[in-house]
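One chain comes next, on its own, written out as structure tokens in the form predicted alone.
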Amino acid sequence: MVSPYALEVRGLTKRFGSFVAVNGVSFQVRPGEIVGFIGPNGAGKTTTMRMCATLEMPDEGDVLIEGRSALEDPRAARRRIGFMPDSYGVYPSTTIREYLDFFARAYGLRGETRGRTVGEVIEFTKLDGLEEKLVSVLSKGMKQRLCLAKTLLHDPSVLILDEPAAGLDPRGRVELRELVKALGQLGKAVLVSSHILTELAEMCTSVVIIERGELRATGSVDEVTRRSRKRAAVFVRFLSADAPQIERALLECPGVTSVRPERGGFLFDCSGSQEELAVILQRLVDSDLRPVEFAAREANLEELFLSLTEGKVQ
């Protein structure tokens, strides 16, 4: 039976002596999915990614690439995996084309196929016109695109990208985000980690959240939100500017908790039921505060991350 998953992680555990870096982590990535891998520093993201890329051996568990065990046949798995680490070496005395040609040879590409493939990845990563530039003079953003181009040379079906946007300026992050989205549209399964959660929110179809080596949640942002939050966030803005009076009035409404200022208004938590929202709004309308905006809001990725993690390191 053909597996529906391009990448399947089953109960991965990794110990370094008595320290458990990753503890029984499981998740799946389908072809065309872009999954954001999220966790605090030291959560075990890089260790998990390295095990998925066959660069670390797990103490327990398995990684399946298109239904086949990467532990039983790592060489076959590597032909289907493209791994972009968070730090990597470059050869400063080579040009972009020479650098990519070197790795294309290492991947076993020969003759016209090698030249055509190098040209295609240069064009896809928008490095065309820069082929003769030395790697040493490239900007951080160009080097990131060059490393992504190298990762794509053997046409992998699974891409594992560890902090690809680290150190990029806003334009570089936007350009990289569009490249990752394009890879998903081409049917690649993408697992990408980042501390820039707003970037992940704009490109990911689902998330995997870990902390202290253990899985906290997995699924689409909407699914994880529904499973993890019993409260709804509601944004309200008033004509009045009396913050203490506003906060007091909100907290006196039935079911309201955790009132906090946000972008010219206030955010509060409640159960989110239609009946409760109607009662709260009526109470506010009857007050002297004159609400001008009132809307239940879906949790964003940052709020979801904060609600599911404690910020502790191992």
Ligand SMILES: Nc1ncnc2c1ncn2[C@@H]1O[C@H](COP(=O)(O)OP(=O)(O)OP(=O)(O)O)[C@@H](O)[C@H]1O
The other form holds:
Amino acid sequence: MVSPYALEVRGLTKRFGSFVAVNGVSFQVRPGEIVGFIGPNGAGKTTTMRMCATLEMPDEGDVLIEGRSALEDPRAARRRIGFMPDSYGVYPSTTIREYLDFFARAYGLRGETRGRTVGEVIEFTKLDGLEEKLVSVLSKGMKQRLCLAKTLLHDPSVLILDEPAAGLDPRGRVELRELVKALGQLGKAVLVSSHILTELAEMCTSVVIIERGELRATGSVDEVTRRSRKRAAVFVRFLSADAPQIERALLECPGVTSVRPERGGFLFDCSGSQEELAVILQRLVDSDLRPVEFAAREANLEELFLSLTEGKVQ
Amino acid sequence: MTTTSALERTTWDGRLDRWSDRLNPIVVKEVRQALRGKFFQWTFWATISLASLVIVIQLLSAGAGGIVDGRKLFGVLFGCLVVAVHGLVPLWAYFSMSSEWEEGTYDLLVLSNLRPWRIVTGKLFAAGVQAMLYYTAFLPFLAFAFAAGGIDALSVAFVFSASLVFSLLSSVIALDASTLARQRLWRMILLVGLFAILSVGCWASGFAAYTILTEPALFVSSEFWLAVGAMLTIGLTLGAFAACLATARISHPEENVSTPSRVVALLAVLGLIGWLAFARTKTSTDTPVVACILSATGFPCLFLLSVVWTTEADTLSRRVAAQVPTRVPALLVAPFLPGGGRGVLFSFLLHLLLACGVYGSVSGLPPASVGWLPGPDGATGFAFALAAYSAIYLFIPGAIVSRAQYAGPRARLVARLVILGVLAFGMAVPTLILGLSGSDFEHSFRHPFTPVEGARIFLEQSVEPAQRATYVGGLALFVIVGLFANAPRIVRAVTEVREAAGRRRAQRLASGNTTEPPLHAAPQP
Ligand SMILES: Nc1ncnc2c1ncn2[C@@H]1O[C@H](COP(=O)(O)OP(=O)(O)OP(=O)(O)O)[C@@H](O)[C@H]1O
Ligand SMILES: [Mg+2]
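Please supply the corresponding structure for the form predicted together with the named molecule (the preceding block corresponds to the form predicted alone).
Every component of the complex follows; first up is the chain already shown.
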């Protein structure tokens, strides 16, 4: 049986004592797909990813790698998975080349293939020229790239990257994004978690949103947005600085249910119908708040995240 | 550089590369890290300096007196070496394994294609390489002492080989200890315990080496070689168990980690029996004594191992179920597969095998010449009594706690503690009662709940045959009760294996001849 999915998670549940860290989570990733894995701190992202990577045993459910159960054959699964943990160490007194050479040997690469593969991943992750540097003195960004290079050595078909962008500077993040996109184009299934949602929005083909161990939504960014928010968000900015008065005025407008300050203005939500928007705009113009900007917002991942999750840290 | 020499170099490099391909990658990595690490560098140069100091002091004192005492000098130098290879090298092995957790490199390591046993053996070989470095570094010093005279070459060769074996054994035990706990506090406690064990080991091996070096006459006595054989058997078994346990602890929970330890135990029992048979060819009068010593050490070890095997989770993991052999009958395979019910079957068979082995190796021998020494009948009775006690204390409490199904690691730990607790109570409580009711010290231990009394009944020739017969009947009855109590579990355990094999056969028929996907496609980036 050939599965259309490179990674399939079925009803995954993990308990630590009586605490349920992950509760019946299911989703799929196709080859070439880049899926963003989103959730607040403690949502269970790392736990889920570690179960996918066979490092943690689920209490219930299964993980299928290319249609084969990772529980039934963890060794075969490990050969197809590349996992980049959120925190990891490197061997001291080892250079980048030695480090990659060791893992290439550990993955069973022999002779010329090994030398060539190490060279290729070094080039791909732009570590060339640094081969003789000791891994223990690498900067955070270089270490992340080294770990990514290590993850690619055995040419896995499923990549599980746990917060690969954490601690990277803006340039590092852009570079990482390009690398991940390139990997998707090579046909790899990528599951990537991150807190930097704008980052994810630009590279992901779809998202999986999880909170307190439970799935909130899955699908492409647009799809999830459409499904999760039938209401529109509108950004307004005023010359007046009287925030309480502004909030009060907005909440009094027809159809407005919530208001929150954002970047020098306010974001409120409403049903999104043109009629209603016209009425609200008219009201604001008539008031003495003096609006200078009024724009219906394109949905973005950040809002989606905030609207789908309750922000409760467990 | 000329083209030819460049070409030579590349072919040479290529050859070296191809050769290193065969090596366990862990060995290369560990040796490289050790040589660059502070621990090895410091301890290495410290021991070398110490050895140099010893030589200098000897030379200075000899300058006054005239001659260097080669034997004494060799002994002291070998003492330094013993501290290094039996103390420092195993400690390094402990640190090298625990650093994988401390430094957070463990996850990436186990995710690689390296099988857990290769990780353990890789670290062990790396420790062996370090030990060899020490031996090499000490060679000039020891050669100097040897040249001073007083020692024969055979003793030196023997002591060196034994020391290497002991070093590897200490290292594998250290590796095993390092996989026991992942929390820092427990690691510290383990380290203290390991330090104590290694210190005792250093002292004992140093003492043994000194005795052997100073008494070359030992080599001609057959008892010496019998003792060496026994110690080698025990050492190898211990080392193999330590390696099995360490491997099991770093394996994926779905993997089969029970079969290796069962196979090692079977081999160890066969080894003991073989060795006993060999002992019989050397000494016919002492064989029953040797058999009793073997039973007294072998059965308690079997008991402890069986506590683990009989309390494993009863159902096969999916991974193991998918690997059950389809061609061999289930009844033959089942005892070797993980699971508590299968563990009961296996430990029963193993107890029986060892007891029968003892019987086979002493039967037909003449009765003991000295009254208080055990004869062949005594040794056989002793072995069967110990086997019966072990089985009873395993199977009866085991059958009761197995109702808990050994759901999680904690339930299994509780089940193990219950079995050990029942044994402790069975031995201690009647003793206490007898002691409090005014029996003298010796008699308070004489109650049928303790294996000590069972052993006495069969060893002491003054015991009435009727009393012995009562014990035989009682022990047999309880063993049968224990087996019956576990019978449903055993049947379930074997049925499960048969069904798993049947499912696999059906699957294979349904899918035709499926082939595994290739392990490694060409790299793409
Ligand atoms: N080994 C463990 N023992 C007990 N609880 C744990 C363990 N590992 C994780 N948890 C708990 O499970 C929950 C999920 O943790 P997890 O690390 O998966 O969250 P996360 O989504 O990755 O969070 P973050 O965004 O902060 O990385 C947390 O509440 C955490 O405390
Ligand atoms: Mg996390």
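In this text, the rigid core denotes the largest set of C-alpha atoms whose superposition between the two forms falls within 1.5 Å. Keep in mind that this is a model prediction, so the values were computed, not measured. Residue numbers count along the first chain shown, from 1.
Core-superposed comparison between the two forms: CA of R68 displaced by less than 2 Å. Once both forms are fitted on their rigid core, the CA atom of V279 lies 2 Å or more apart between the two forms. Once you line up the core between the two forms, the Cα of L55 stays within less than 2 Å of where it was. Superposing the two forms on their core, we find that the Cα atom of R260 is displaced by 5.9 Å between the two forms.
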